[in-house]
Structures are given as structure tokens and as C-alpha cells.
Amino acid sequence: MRALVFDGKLEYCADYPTPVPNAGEALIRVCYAGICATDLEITKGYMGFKGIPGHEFIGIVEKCADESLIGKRVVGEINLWCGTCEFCIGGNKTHCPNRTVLGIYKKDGVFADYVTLPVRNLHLLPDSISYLEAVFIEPLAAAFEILEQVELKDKKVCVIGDGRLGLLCAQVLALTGCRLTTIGRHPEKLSILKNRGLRTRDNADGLGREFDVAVDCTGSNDGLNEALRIVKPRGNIVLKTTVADRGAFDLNQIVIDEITITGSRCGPFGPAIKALAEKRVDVMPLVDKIFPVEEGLAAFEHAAKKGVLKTMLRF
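Now I need the structure of the chain on its own, in the form predicted alone.
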């Protein structure tokens, strides 16, 4: 099968072995996949991953013991948990110490013609969600995770960063009715939010420490420090940024001002699917360019350019 493979260097392979599903798994033919910031960081050494990267996708089930799934369009949760440890039994399966993570940790991902996933990880899609919209379900679920972690209603909230995840987080947080501001550096990106009636700024000039919650979606080492400059004492900072090269930040300010830091990773697929199906979130303006998988190396180069939104691979 065709695949993008990373082993210290990203390469296109035309004859990579097709995976064989284990018991309880499905073989899925990938239709479209999205390149995200984590994929770009993997090529810089993040998580020490080797293999096929990629975790945002839509595909069609081709082989499965449950024949009712064959031919159905699916997306998949990316954490593969054991189901028997205390974390899984306690309901924290995404933090299973025995887990693998699709395209990120010890599990080949979706930048290939085929991928295998446990049936329990799969979600069927309604016809009202298009193929391209479906690619956004995994990162959109990550945005909905914030609502599971922090109370936002009636709070003054700032999303820092107008990249792919920042634009999704802003749309999701706006659904709560919070007093939302998004700070970014790209007028063309911020216009996506402005067109939905959301407040934006192109810098933090003139802002004091006035936000109850600041959400770092910058994708840079500076994101936490930017959040510390605008969040109130006893406020909450939600970190969405993961980078291969970790920077330094001021622990003293966190202690003195009693700031709560909340790490936020994967989230619930159900609310993300529902929001897309009901058109309460619009992801199509985020689609930048679609490349055939054979041009995957060029796609990565394009995705890494400043100002680029969602780059996709077509299979």
C-alpha cells in the first residue's frame, strides 16, 4: 500500500505492507487524512515516533468481524487502551499506561491506504457530515475536551493562537456563551471568527490581567508565557500546545498568583460529531489545500508554512 513513513526522515513508500487486523479490530480504507501540528512535531522528534504518522482521518471499513460495519464511513478515537488496568476500569482510558496512540506512539497511523483500529474506537458518521468535514472530528473533539475540564459559562475567556486548533477551540468555546476573545496574528484567519460574530484581536496590547481562563493554542514555547501575562490571579490556563522543543516558563508567577494549569489533550467524539452534523461549527473555511498521498512530502512542506491552515491528503 501507499504510505508516508517516518524513521528519522519522512519518506513516501509505494509498497508498504498492508496491516492485518487483530481480533476485535477493523481494517479501514483511508479516504482523507489531515496534517496537524503534532504530525509536524513528530518529524522534529516529538515522542520519538517511528512508523506511519497521522491520526485525523475518515475512512471506510473493509474488513471486520461485525459485518454490519463493512462499507460504513467511520472516524476513530486515537488512544488504544488495554481495558484491564485501574485507569481503564476507573474511566480514564485515554490515560491507560499500556496504551498506544494512533500515528503518535507505537501504532502506525493514517497516512496510508489502510489502517487498523479496534471496533470500540470507531464512530459511524451521519450523511450530513461531508468527507472533508469529518477529518476535523478528532481535533474538534480535542476542543470539546476543554468543556469537560473547565467551567466557562459567564467567564471571560481568551484563546491565544489563530491556527487550526485555535480556530476550532474558539468556535467550540463560543457555544458556552462565555465572553470570548481570540488573539492571533493573521487577519485572514481571524476573519473566519469575525464572520461568525466572534471578537478577535491581532495582539494583546492594552490588555491587562483580565481573563478568568486563557487557552494556549499557539503551538509555540511562548504560549504559556503569553497566557500568564493576561490571566487573572487564581485564573486557569488551559494548555493545548505540544512541541518537541520545550521552553522555560516562570514557575514563581504560577505559585504567587495561584494559577491553575490544566493540560488538555484528546476529547469526546460524540459532541464533536453532533456539532458538525447540526452545523453549529463551521470547519470548511479551514481547508487550505488537498494533496494526493503520492505528493505527501510536498504536503508536509506546505503544512509547515506560516499562515497555512488545514492541509489534507487524499487517497
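Alongside the form predicted alone that was just displayed, please also present the structure of the form predicted together with another copy of the chain.
Shown next is a single chain and nothing more.
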């Protein structure tokens, strides 16, 4: 099969061995896949991953013990949990210490014609969700994770960062009816939100400590420091993006103002699928460019450019 393979260097391979599903797994033909910041980090050595990267996708089930699934369009949760440990039993399966992670940790990902995943990881897609929209379900689910962690109803909320995840988070948080502002530096990206009636700002100048909740989607250490500047005492900061370096932060303000900081990673697919199916979020303006898998290296180069929205691969 065709695949992008990382082994210290990302390469396109035209004849990579097709994976064979284990018991409980389905073989899925990948239709479209999205390149995200984590994929870019992986090609710089993040997680020491080797193999096929990629974890945002839509595909069609080709082989599966449950024949009713064959031919169906699916997306898949990316954490392959054990199901028997303290975390899995306690409902924290995305934190299973025995997990592998699709295209990120010890499990080949979706930048290939075929991928295998446990059937329990799969979600069927309603017809009302297009192929391209479906590629956004995984990051959209990550945005919905915030709603599992912080009470937003009637709160004054700020999303910091207008990158891909920032734009998804803003749309998802807006569904709660909270009083939302998104701060970004890219007028053309902020216009995606403006067009949906959402409030935006191109900087934090003049903002006081006025937000109950600030969500850092900047992907930089500056994000937390900016959040600390605009969040109220006893406010919440949600860290949504990982950053390469250790940053320096003033713990005193966190203590004196009793700020709560919560890290936020993978989220629930169900609400993400529902919101897309009901057209309550619009991800299509986030599609930047689609490359055939053979041009995968060019796609990665494109995705790494400043300001690019979602770069996709098609198969």
C-alpha cells in the first residue's frame, strides 16, 4: 500500500506492507486524513515515534468480524486502551498507561491506504457529514473535552489563539451560550469566527482580569502567561496545546489568585459527531489544501508554513 513512513526522516513509500487486523480489529481503507501539529512534531522526533504517523481520518471498513460494519464510513478514537487497568475501569481510558496511540505511540497511523483499529474505537458516520468534515471529528472531540472539564454556562470565556484548534474550540465553546471572545493575530482566520457571529479581538490590549475561563490554544508558552494576565481570581485556565520547551511561569499569582489550570487532551467523539451532523459547527472554512498521498512530503511542508489551516491527504 501507499504510505508516509517516519524513521528519523519522513518518506513516501509506494509498497508498504498492508496491516493485518488482530482479533477485535477492523481493517479500514483510509479516504482522507488531516495533518495536525502533533504530526509535525513527530517528524521532529516527538514521542520517539517510528512508523506511519497520522490520526485524523475518515475511512471505510473493509474487513471486520462484524460484517454489518463492512462498507460503512467510520472515524476512530486514537487511544487504544487495555480495558482492564485501574484507569480503563475508572472511566479514564484515554489515560490507560498500557495504551498505544494511533500514529503517535507504538501504533501505525492513517497516512496510508489502510489502517487497523479495534472495532470499539470506531464511530459510524451519519450521511449528513461529508468526507472532509469527518476529518475534523478527532480535533473537534478534543475541543469538546473542555466542556467535560470546566463549567462554562453564563461564564465570560476567552480562547487565545486562532490556529486550527483555536477555531474549533471557539465554535464548540460558543455552543454553551457562554460570553465568548477569541483573541488571534490573523484577521483572515478570525473572520471565520466573525462570519458565525462570534466576537473576536486581534490582541489583548486593554483587557483587564475579566475572564472566568481562558483557553490557551496558542501552542506557545506565552499563551499561559497571557491567560494569567486576563483571567479573574479563582478563574480557570485550560491548556489545550502542547509546547516544545519548558516555560517560566509565576506560581505566586496562581496561589494568590487561586487560579486553576487544567490540561486538556483527547475528547468525546459522540458530541463532536452530533454537532457536525446538526451543522452547529462549520469546519469547511478550515480546509486549506488537499494533497494526494504521493505528494505527502509536499503536504507536510505546506502544513508547517505559518498560518496554514488544515492540510489534508487524499487516498
